[in-house]
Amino acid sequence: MLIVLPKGRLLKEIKNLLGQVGISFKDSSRKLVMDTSVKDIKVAILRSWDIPKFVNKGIADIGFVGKDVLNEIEDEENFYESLDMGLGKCRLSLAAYKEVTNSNKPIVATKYPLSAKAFFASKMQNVEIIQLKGAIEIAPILGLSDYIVDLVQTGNTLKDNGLSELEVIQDISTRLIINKSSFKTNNSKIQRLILSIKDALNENFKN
């Protein structure tokens, strides 16, 4: 069974609790697929974005990755949400450097076009969505865009910059998806990981 696993702050997280149900590993910054302390389990760390796609395609089992990347897959899910990891909480919000005046159809700069689309769309607006990679906010302060749709953690860059959040999208966090080939295969085990992983969560908020 191969686990593929966030790289980047959430990482060290995870990496915890899958130790609390008995699957500790090393992470090496050489080794792409690592061994565990479960025999017939293995990990990888993958960048976000590319973590759907494996779980997907079935190359891997089980992922952890955020709501915000789930958001936009526009392929045939192949895989289960199972669970909300309540981990790596935050929000993807709608926000403008100053009022907006282009009314008719304002642009909006994102790393997530669908999300953006489905907001606009539920609010019956016409609008022109950019796609960026690098950091949303400089959109609207250099006049790319009117709004930006961004997750905001502490707000603090967007103050920092001049911008006001206006609205929350919607709330984010870590989720657990399991490739559903798997989950019919695997399914006494997976199911049994899952409680584990449920029991472990429960025990670490209590404290």
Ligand code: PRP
Given for the second form:
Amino acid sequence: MLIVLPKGRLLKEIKNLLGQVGISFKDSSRKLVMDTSVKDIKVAILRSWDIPKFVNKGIADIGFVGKDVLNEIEDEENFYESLDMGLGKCRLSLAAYKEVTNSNKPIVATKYPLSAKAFFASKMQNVEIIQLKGAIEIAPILGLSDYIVDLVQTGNTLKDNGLSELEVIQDISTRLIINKSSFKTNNSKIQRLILSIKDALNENFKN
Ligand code: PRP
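Alt. form predicted together with the ligand, vs. the form predicted alone above:
Next comes the full complex, and the chain you just saw is listed first.
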């Protein structure tokens, strides 16, 4: 079985959680696929945007990924979104650098074009969306966009760059996803794993 984990802020938390359910591994910066303390379970650490792709194709059986990324999937999903881990809590928000004067068709910079499109469609607001891959906050500062739609956790990045959060679009957290055919073939094993992850999350929540 292969479990894929996201690089970055959440890795340590998810690694600790897996350790709690008896799946421990040593991550090194160079090794891409790692054995774990459980003989038939390996883990790989990927960019979060790549995680659904590996799980969708059944290369990975299980993945941990943010709802922000799952919202942006256009293809048919060959995986179940099974568990809201309650980790990596943040929000997808609309923010701006200064008052928006171009109200006819404002420009929105974001890593999340589908979410942004749906949000403005719900407001019947016509916008131009520019998809960026890097630090989104820079777009309105340099005049590329009027608004941004981006993740906010502490709010420090917005604050430090003089941007204001105008509206929360959606609460975001990490989800556990399972490839549909792996779930059929390894049903009891995966069910057991999910139950023990749930127990560990409850235990951590109590403490
Ligand atoms: C996210 C997001 C913001 C920042 C918000 O980026 O895009 O820039 O975190 O966090 P804050 O409200 O706590 O300041 P991240 O650091 O994950 O890097 P990324 O741009 O590579 O996604």
